[in-house]
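Next comes just one chain, in structure tokens: the form predicted on its own.
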Amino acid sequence: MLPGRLIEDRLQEAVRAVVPDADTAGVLVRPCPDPKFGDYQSSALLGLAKARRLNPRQLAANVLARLDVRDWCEPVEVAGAGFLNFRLKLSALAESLRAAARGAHLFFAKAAPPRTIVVDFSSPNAAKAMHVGHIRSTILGDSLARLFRLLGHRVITDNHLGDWGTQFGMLLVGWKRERDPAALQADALAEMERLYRKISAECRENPATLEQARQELVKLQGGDDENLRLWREMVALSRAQFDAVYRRLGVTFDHTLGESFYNPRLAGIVEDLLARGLARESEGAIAVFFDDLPLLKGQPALVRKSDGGFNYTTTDLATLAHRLETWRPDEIVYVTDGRQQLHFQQLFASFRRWQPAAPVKLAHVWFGSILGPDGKPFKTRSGDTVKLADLLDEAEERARQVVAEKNPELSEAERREIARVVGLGAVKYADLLPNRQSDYVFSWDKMLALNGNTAPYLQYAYTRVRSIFRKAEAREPNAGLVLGAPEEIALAKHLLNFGWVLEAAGAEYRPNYLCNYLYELAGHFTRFYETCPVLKAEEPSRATRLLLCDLTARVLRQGLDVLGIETLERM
């Protein structure tokens, strides 16, 4: 076990044995977040004798007279009102080096015990391209359910797909009428917006095809046999399209449950709502209204319009219905823009009431927009949306021409398959890297940066760890490990704090935590580099150099990887 885990369970242990009634789930080591006070600390005696009305430098002493850190820890100090400092012996520190060199961990523990967690993310619409709109849902969602299965916990991802709705009444009116094949078979999202918009702008002139689009859409929803047979092949093209983005993102999904699948579902849903007594009709609709709750109150949760038809909610709860009975999760994480906030309020309110007995955590992970260079929404120059591909080929291409021109000797092949994963690597990076809850602006030249906190500058050092090994001559394994140095001293403290990082990331949703983890470790790594030689040190330091740059490499490789980030033996 991590030296931080074993002191907190003995912390735990001797919190207990003072104050027996103490939950002690709350008895909490952190890092320290200041060096000079220590490696660990706790705060969590004051919590303690507060509500029990003790003095708390004296509880801290009762603790520490039951507390036995000393094969890891310096004596313990109390600190201020009551906080316990842990300074960590440099045995320890050696001892959970070489127990990850041998595989034991790489400084994170595994869940105890695992839990289920559905991650709902990226969620396009059927017959549009992605657009930049898509990538923070898309990335974000991507790295949570990344990090949620290297902690262990059995993880489900759902692309909750935009494939029913009003808008296939007027695709089918232009399908039928003004297809164009040629255009379908070369692009075939392109060729269904071109469909939509034409038929959309008609029906808000003629009412004779607003009609139309309506009839259409009855037949749909009433099961006509052609009408399914064009809609099933309008969502198989978008997410033959859709795929081709993912698999270069390197995204995949356990389940794609289009809000079709629900339809059977929502009348009956409906229904029980209003047996039930938490819904109730006004002009017309059924709506759930929230009276008692101050947030929501007069901004009631609509489950079934005037016209008959549903609406999102509606939808969201015969999705929440199956997710439980097929998949028994403990928590259910949404990925999406903070313009659903009130959505998911409503949501989660309404869902409360109607299975007020079902154990699962629900989390709304909202984040903010993509900004341009003015400040407004990131569009392309003539003022369009920028389709995602786009977006992606263009980071791919200003990577290949910095290669080119870092690295001429490259044959193209090289030179392209470093763009590919440097490109989008950046823009991943990019997106990750701000608090999600903030908007960012997007600039190429900061993301594809050699330097700064980018993606490009921790793949670089991530190879330039590498490239000592192919220095490196084969030598006998050397057992002894001799932390001498500030720098390496320093390079294996923030080593150990990974799991830390990678919890606090989990329990936030909070991938931003481990870009400054990974920036902060090659910076750490850098200084080490700089001031202590490796390949040319004496044994036992040289040793103990090389065990540091493997596990820095192993640390870089792994935390990217959560990010979906790819890494290069050679840049």
Ligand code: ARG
Given for the second form:
Amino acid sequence: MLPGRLIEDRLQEAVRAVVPDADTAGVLVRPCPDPKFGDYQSSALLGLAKARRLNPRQLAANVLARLDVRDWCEPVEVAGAGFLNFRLKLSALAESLRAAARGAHLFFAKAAPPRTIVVDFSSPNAAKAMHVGHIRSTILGDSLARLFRLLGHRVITDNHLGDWGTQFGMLLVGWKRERDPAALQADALAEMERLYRKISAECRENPATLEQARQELVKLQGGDDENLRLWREMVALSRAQFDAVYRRLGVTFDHTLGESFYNPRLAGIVEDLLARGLARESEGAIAVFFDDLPLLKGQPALVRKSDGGFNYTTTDLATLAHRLETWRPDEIVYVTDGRQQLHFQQLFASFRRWQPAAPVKLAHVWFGSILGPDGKPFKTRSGDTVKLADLLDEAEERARQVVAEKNPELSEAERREIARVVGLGAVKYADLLPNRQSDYVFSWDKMLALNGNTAPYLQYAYTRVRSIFRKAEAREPNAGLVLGAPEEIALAKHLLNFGWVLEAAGAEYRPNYLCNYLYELAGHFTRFYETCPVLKAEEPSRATRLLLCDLTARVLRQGLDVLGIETLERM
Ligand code: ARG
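Please could you give me the other form, the form predicted together with arginine, since above is the form predicted on its own?
Following is the full complex, with the preceding chain placed first.
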């Protein structure tokens, strides 16, 4: 068992012995932010004392009398008005490292019980190239899915493709009238975008074209054979291009149920909302009103337009119903940009009224924009949105230059593979590192730097650790484990915190916690490696240090994998 968890269990037991009816689920033990005070701490007794009007120091003394952690900790200290500080014995620290070396754990525990979590992410719109705006949803959503999976949850990923909607009326007009087969062949999404732009501009000037587009849409929605066939073709072409990007990014989905999948259910949902008195008519449209919710007062959610068409919220209600019936999730996580906050507030509020008993947690995990160096939304030099595929090309190209300068002796194929891993890693890491709710400025130089909090730095740290093992002749790594140098102890204690960080990152949907943890890990490793010789040390130091190197490499690799970032043996 991991020491932090063990201390927490024993503390909860002791609290129950002193206050038998206390709910100890909130009695938590956490890593100490300042190692001066200890390795772990708990402030739980303060809250408990307050709630029960007990003297906190007295409560702490009574709990301590019942708490036996002598096998793992130095004598427990009570600080201030009832904080408990725990300091691990070196023997306990060594025992945890040994358990990790045996493969019993990698400093984290699987969630008990596991939960079923649906992650709705990426979700681009058909007939449009995926642009940088979709990159954050794809990278962040993929990382959250990997994180939940690692923690033992049952994860279902669903790409909620925007494959249905009014844009298809205009696209059908353009497609039938002037699609360019050669251009379609070369770059299908670019050609569809051209058609869409052309016809929508025409619609603004010419009411006849607008009417034509409306009729094509009515025909499509009415199930017209030809329009359905063309629509299917357009969606298939879009998906092929999205899939190429996903393959490159190493992102997979269990399901890609686009908006169109839910179309047959929409009318019934509006009828049901009306029948239950949850929605009402307003100026010809149907909407759910939230006059009793201060946050949403005056902002009804439209579920049917006055022309009979349905809204984004209607589709999302149908999607929710389908997911609950099919997968029975404990939690659904939606990853989109911050501009959709109102939509999800309305959706969640509508859903709670519609199905008040559904025991599902709903979370909108939103993020800010990517900005250009001028502080405005990131655009190409000509002012277009940056296409994701082009961005990844450029990342690899720039990484190739960095690699070529550093390692001119590598073969071309090796260089290309390193550049791929480093370039993609840099883009992903730059996206995951900032607090997701703030905007960040896109900077090639910053994200590709070999020094600093970047993917290349961490990947490089990994190769450095691995290179030690290429030089070490094989020896039994359990020759003995003796921790002595402060740098060894600091590194070991940081390794032990991996699980807390994973859990916190999952609970708050913030992979940036993990980024910072890995960066600090690389820092601890550097300090350790600079002060403690490994291969030239005497036993048992040599074995101890090799073990620390090995565990550092494994945690780095596992952590980067959660971020969707690959590692290399050399670079
Ligand atoms: N297609 C939408 C967009 O590009 C994102 C969909 C997010 N998921 C959802 N269930 N609404 O903005």
